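Quick heads-up: it's one chain on its own, the form predicted alone, in structure tokens.
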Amino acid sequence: MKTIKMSIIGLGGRGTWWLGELLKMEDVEITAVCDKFEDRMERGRKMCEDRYGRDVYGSTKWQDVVNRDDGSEAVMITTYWNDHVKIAIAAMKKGKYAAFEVGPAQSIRQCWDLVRTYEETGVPCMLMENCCYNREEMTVLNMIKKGLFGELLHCQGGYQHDLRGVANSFSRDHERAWHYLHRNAELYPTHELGPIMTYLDINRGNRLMSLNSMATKSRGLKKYVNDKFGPDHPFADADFRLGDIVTTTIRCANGETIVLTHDTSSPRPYSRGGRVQGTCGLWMEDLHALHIEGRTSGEVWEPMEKYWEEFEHPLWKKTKAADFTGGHGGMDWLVMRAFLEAVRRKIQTPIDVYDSATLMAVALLSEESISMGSATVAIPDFTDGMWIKREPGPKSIFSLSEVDDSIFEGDVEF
């Protein structure tokens, strides 16, 4: 396969994963590193060192990295929230495919302009979401577009994981933290939206229509602060502005409901909370069961494993992501993998810019409907009408807007 020459900017703890993990891709070659703590920037360059066996442009400026012609096709973005779109849109100016991790813009205006910036340059961005490619819930999408769930209704989610030790951090500008300061807000919800927007073709024959959100007082991360560093720590009197549950409503454009949960704060086991209910089924991830109209017997849950052989997402029957190194059993892997495909074969990314503003903008509308007493807002349709009736992208195995079997047939590049 071609060799892809990318950058990567933002060397923290997720940046130098993703740095190690591409530096294993025999079909990517590092160009440049970057990150604003020279520290950081040195030891990405060492790890480059170590692999190539010579040195590595780095730099503690993101604009020299994105602005080098080095021959880079595409633009890694692992910096802190505030920084993502801003430096794709500067990549996508400079003809280079841009991808960045989750977390939310920092305006409905950046939104917009990710999305113009792709529409006068032509040149693709996606947002890493991950979770789109894990197992269950591919599976659960194979399922969906073969019938299984009938029309439908309703869909449940939410990042829901006990997260206060963040609070260690917060002396090296932790970003989650200084967020939860200052924000109050459906801070994340592009782990669980973004499988359920795959789900209901939203901004492909559907799109998200409006919103609103409510959150419980805040106590859970100061109570942990107090419990477990005392009186004296710089954040024990600080008065979080983020909510410990944050509950968010949407409606779409045909008729569906969904409902995504934030919970952060609180002691509580790891979930995602995916619920899928159509006119002839339902899924519940935390039980990872179904019940499914004509097949289930009684009122019952079957066991997830049951329909493993017969509807796993042809996706992980081929590549069995999880024998690969990746992270999150196997779907980081993938996520990249899907990205590196576009990058190659000089397509559209699976998660578009459409896709990733939508994504991003919840996050800021949650926050001004809370501001306002849960007052129902308007989602924006980035697609400018497009979403009623759009062209189908490009084929490929990493497609999340249909499942087609043919495809997977024979020896499949990956």
Given for the second form:
2 protein chains.
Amino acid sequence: MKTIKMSIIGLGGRGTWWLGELLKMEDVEITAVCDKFEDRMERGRKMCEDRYGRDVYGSTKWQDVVNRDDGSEAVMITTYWNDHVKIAIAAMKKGKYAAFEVGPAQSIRQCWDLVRTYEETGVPCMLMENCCYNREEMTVLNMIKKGLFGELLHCQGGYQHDLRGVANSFSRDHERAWHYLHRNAELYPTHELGPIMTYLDINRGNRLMSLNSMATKSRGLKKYVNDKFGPDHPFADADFRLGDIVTTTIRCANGETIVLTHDTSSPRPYSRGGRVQGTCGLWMEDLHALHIEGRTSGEVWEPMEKYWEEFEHPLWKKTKAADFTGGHGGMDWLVMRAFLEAVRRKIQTPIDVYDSATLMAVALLSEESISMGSATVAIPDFTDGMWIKREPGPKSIFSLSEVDDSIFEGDVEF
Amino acid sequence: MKTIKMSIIGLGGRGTWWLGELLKMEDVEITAVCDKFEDRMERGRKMCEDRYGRDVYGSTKWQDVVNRDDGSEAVMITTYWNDHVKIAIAAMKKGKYAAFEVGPAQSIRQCWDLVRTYEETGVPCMLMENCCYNREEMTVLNMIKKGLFGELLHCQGGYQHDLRGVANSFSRDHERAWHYLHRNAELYPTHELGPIMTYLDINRGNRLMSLNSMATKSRGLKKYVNDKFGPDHPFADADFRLGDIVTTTIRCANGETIVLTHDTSSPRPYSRGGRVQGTCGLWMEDLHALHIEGRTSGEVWEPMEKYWEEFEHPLWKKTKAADFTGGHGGMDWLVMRAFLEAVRRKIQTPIDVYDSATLMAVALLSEESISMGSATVAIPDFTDGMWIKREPGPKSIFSLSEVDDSIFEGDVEF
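Now show the form predicted together with a further copy of the same chain, given that the preceding structure was the form predicted alone.
Up next: the whole complex, starting with the chain shown before.
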């Protein structure tokens, strides 16, 4: 089996974790590591040395790694949010597949630059939205494609996660805090919007048309700092711009609506709050329950358990994802294997440049909407009209828009 | 104990049910009944005769009943939605308290007319929003006032109820179908927005500032008619304007946000989908669960059951509401007793004219927003600026905005 050579740029917590996972894969060879902080870069080199028994190239300049002619075919980008696109563009221009962690783009122009770079170079890139590969979301996708919900009408989701600790994290390791201090927006929609885009065939016969966002006042982070560290904390008087809860509504070309919730500054249990509703029934993630006309008797909920066996996504049945305990319960492993398969076969990535640009644009658009009193703003069509006739990705790799159980057959060992 | 004399106008299903309940109350005397259909009016007279052993006045003209000098102090209005306001205004001008069932106003001017009539006559009126008196909502209100959630940030709710049967109900008994056929709006927000307004002290130190609405395509009703009755049904080709799911976001003067969902054209279990979130925790109705900082250990949900004993609203502890099996589990009984107490004492109704106008305006404003591509529209301040300094209602009757356990002491028998 062919070995995929790749480098990794950005070795904070998440990047270092990814490096460890990539080093475990028999068909992957890490050719270079990079972090702008020397200690983190050296820690990465040490991990490679321990694994390979030899030196691996390292640099504190991402340009050195991207431009290096070391036979690598791909770059994994796990830097701060702000640097994802510029590094990805440089990698694609060098002919290397670019994978980058989730996060917002910093301008709409940046999204277009990413798209134009792909169109000029033909080199794919992929926003590594792991939740697209989560077990429950993929099972719901399978149910949708099998028609259980009928014609889809409405989806909901949220990033609802108590992250108040960021208010005390203005270190080199936590970029998020700086965004919370300066930006009032749906900053982090991709964990729910990624799966929802697969449900609704976005950029493949459907598209996101317009959105508006509304934010609550900002209270949680300031309260947290004062309650926990007292009035002498450097951020005790900080003016955090991010509203504690941000609600975004989106309308799609085919008439469906989407509601997103960003809720990370308050005490609460984690939830992505998924909801999928069609003419024949609905799923509610918080309840882990469904109501399906013709299957469910009476106006009641049925537990998701009753549906796992029949509808679990083939990818979860066929692979060892469920046995993979690290990486958010297997979805990290699947999203990386999906990217690596595309690199190996030199085909399109399942989350492609148009999906990535769309996902990365939402934060900016929601910021515009909030700043204009929740005005409705148009969402760019990054496909330049191709969405009308675009088909789901090639069947040789699992497509997010269809269920294909021929994937991963025989030619990859896990 | 003083007997309250009142009449009732509109004797369809709901009105006839209300008449039956009022006839059971020892301190209420029905002086007149009205329905535009003679058979329904006569059925009401018969119910009165059976109870009182004598004739009771009846008419098919609401003007006859409103203008009658029969010593009555109040009118209960349970007609079609479109007639609520004009009958209420006539009653108030005649010096009679007006109670009307929930439903949207038909214009913003109608809301202002209601307000001006109250201000000119001094006669109160009340939109009978029963869900303000429901056990779980009142208990949540009690928790809010006791500070459990900290400073409030965000509320959600919905009218999520499979009402597809209305597509086959274009009879004299069902006005809703005509609205579904002609209007794309958040047609029925009061069951969730009523309680939310009590949580957020709306019109009493806070107010609704602006809203926007977004609707899905319309599929459910047409599908239902065709699936159930076939292509020859008179509404098999009907162009129902109402989107199947309508999402409305509202921003309040004090910086809180509200999300409402209207979802009545799809198969689903009933849910008002309540959510209340503050700086210290949140409640989720669908889960019947809470997460309260300092009480809940870990990032988990606690069942509502753990909180009932400590936080059940005094009204539910002190009255027999919980034993009252009819009328949506006691809340109907409570909302009527609240109205009757105001009539008896000649004081303000707990849901007053400003609350009623606000609640009735939302449907129209959401319709405007949808028709303008989800534009954000201003919500009128029906208090003319008084909201800034207005206090909750008098303590002698239960106030929706505060918890007062001195209510109903001794002077009313249930």
